[in-house]
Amino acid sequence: MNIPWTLKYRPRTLSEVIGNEDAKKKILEWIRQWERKPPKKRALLLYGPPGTGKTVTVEALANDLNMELVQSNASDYRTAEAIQRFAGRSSRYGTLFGKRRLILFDELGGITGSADRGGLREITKIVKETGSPIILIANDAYNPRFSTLRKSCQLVEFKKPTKTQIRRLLAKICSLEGIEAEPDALKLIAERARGDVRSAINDLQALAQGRKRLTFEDVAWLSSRDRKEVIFNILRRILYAGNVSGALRAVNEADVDLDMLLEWIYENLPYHIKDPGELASAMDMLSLADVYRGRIAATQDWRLMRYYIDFMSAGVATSWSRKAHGWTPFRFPSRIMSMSKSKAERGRLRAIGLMIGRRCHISADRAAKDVIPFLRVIMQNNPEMGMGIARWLGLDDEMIAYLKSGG
């Protein structure tokens, strides 16, 4: 069974949460104060960018200290009555087995919409009176709606982990999964995650799951413009859309390259649609989208774009029952990866051809066609002579290694 690696490798103790050592220390000190008497501020407000470890830190803390964690997403409790039912009693009464209780309100930003009917006000009231520690989590602690609540909370900021910290975590996961990963590949994933640990782990799983080796080339083709979590979200909204408008809205609201999106859908359909008949219907819709893509390219009639988008999104979404079992990870388009690798190889050959051309006074194309094949044979059969020629041509170590490998 496929298990999300973000869940499989979720920290169980504070020592496993990467980064934010100062924040973890402040939280632990605040909890320790409760062992003597309730502190002046009976709630913590953790804030910072998504994916920086706010929620997992609280969960790990409760596990380390053997506390009963009463946890909820605050966006699910917008009314004062619901808040009181969830946290009011928990904040006043002890646990059944005598454990200390820790109350967590996650994603506090979700309670600031128009649907809020006294929920935020009730949370503020409970925070002032609570007999149990309460931790609240938000991306932005300085949202104007939190101004009153903020006065009753001790603020703890979470910052983005460093690229080095994320890379080390990815290396550890690869080791546990039996994957040999090139350091540069993990470095690139960490860089593109931009401090979001969840994003980095999701990217790693999508790229490396099922492999024994992950190379830089497996990662380098990815476009920095199309963030992977954005594409994952679009795919999920298209494939599992409840209606036509939902699928169309997913495409219209997304800033992604449509041709790239078509490749993503094509790659992932067979893994999500298990029924052969439904898969055939979805593929028919995708083929029609491809037909219109070709017509647009041939005629430059951009009025046809609506049909391209309609068949790719709504057509696919309505072609199957969307009864998926378990969790199926999204996969990167193998066709795009192959094209990228071949493009990189062509670039390498041209660079070598240019070096040969300058020395031998011939074109790079002729060098690639007439000289490189013979140079490869020499490299493999008489390495000493091959190295001498390579040095005379001015080739660098990377070019020489490429020729030795046979390309």
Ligand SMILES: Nc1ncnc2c1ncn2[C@@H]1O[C@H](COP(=O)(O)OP(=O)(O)O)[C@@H](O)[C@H]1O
Contents of the next structure:
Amino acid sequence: MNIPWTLKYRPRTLSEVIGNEDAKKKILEWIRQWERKPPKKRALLLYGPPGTGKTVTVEALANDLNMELVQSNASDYRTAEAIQRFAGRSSRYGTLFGKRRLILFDELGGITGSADRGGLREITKIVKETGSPIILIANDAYNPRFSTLRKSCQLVEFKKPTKTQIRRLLAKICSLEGIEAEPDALKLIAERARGDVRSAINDLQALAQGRKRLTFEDVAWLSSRDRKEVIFNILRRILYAGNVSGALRAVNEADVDLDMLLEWIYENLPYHIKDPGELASAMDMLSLADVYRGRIAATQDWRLMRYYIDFMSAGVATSWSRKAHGWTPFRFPSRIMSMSKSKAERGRLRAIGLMIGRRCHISADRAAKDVIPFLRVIMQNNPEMGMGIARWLGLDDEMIAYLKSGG
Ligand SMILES: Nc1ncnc2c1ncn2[C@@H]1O[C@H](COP(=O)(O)OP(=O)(O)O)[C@@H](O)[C@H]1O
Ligand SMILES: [Mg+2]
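Would you generate the structure of this protein in the form predicted in complex with this ligand, following the form predicted alone above?
Once more the chain from above appears, this time first in line as the rest of the complex follows.
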């Protein structure tokens, strides 16, 4: 079963929400005031960057305080009537079973179009009269559209958790999933997320799900040219293209390495196309693309490029019914992962080989083949002697660690 880890590991209680201690404190203080009487500001407006925990904080709060959460998001408030239906009544009356109510308007930024004004006016009205606490969420509270509403709300800012906080959360998830992850690997994922916890967790799942180990090399290429969001987006546009031209456009507008793209499509097809017959035809298309790739490489006849592109995009898109089966994460191609790993490894061997070659007057290749295996054995069995040789060769700490580890 594919369940997003953001869902599986979302905080159930406030203490599991990382960072944002100030915000949590303010929210708790405000909600406690309600126990006596409605505070002057009957609504909170939570704002801040996406993926920082605004929504889950409200859910955890309701859970902690055993409140009934009446929750809605942008699609529920297209019109003032819809909003009245959703929140008007629940804000006026208590619940049947004595549970207190907490009303959440999530994703206020999603109220758009002609409904916009009426909708926001209706929410403002409800906020002024409500008998139950209301929490509103928007990424950008200072959007002029919210200026009237904002006056009736107490503002609470959400900030990006730190890299360390995110890294710790990733480590916790890994241990729960039984994955042994190198600290540097998690550090890089946390760094790349730039404070967006949701995207950090999604990256971790794409990279690590189903694996026993996650190494730095496995994630190192996250920082490579073809950023993953870009690729995910293109993949989706290709696989689920409604027609031939849509799929072609996705490739043509994309500034990515085509051979890399082929790997991505190849790796991801089986997870999206469940029907074996359809999968076979899609794979056929990919193999045709691959034939053209070979021909282009052999003949340098770049006119064949369009066939290469056509088969991998439009060919694939039209060979299946394009029905999504629930939520399917895109995966990083394992072939590229292992390629980048062996590339890093080759680079390291070569660097050591060069150092040895300089001292022993042999080629780096020959040193890698003939000397390094012995050096490894020496390092592991007689570290003192090994260190002496390493110093004589001028190897640095990283190279020494590599030799000691047995590669
Ligand atoms: N501060 C946080 N602590 C723990 N998990 C978080 C945090 N922020 C985001 N997440 C994770 O990311 C997912 C999305 O969070 P969400 O609250 O919807 O973000 P926002 O509403 O700020 O865009 C959550 O399900 C959770 O897994
Ligand atoms: Mg949210």
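If you superpose the two forms and keep the largest set of C-alpha atoms that fall within 1.5 Å, you have the rigid core. Treat the numbers as computed from the prediction; the structure is a model and nothing was measured. Positions refer to the first chain, counted from 1.
Superposed on the core, the two forms barely differ at Lys40: its CA moves less than 2 Å between the two forms. With a cut-off of 2 Å and the rigid core superposed, Lys26 has a Cα displacement that falls short of the cut-off between the two forms. Once you line up the core between the two forms, the Cα of Leu61 stays within less than 2 Å of where it was. The shift recorded for the CA atom of Val371 between the two forms is 6.0 Å, with superposition on the rigid core.
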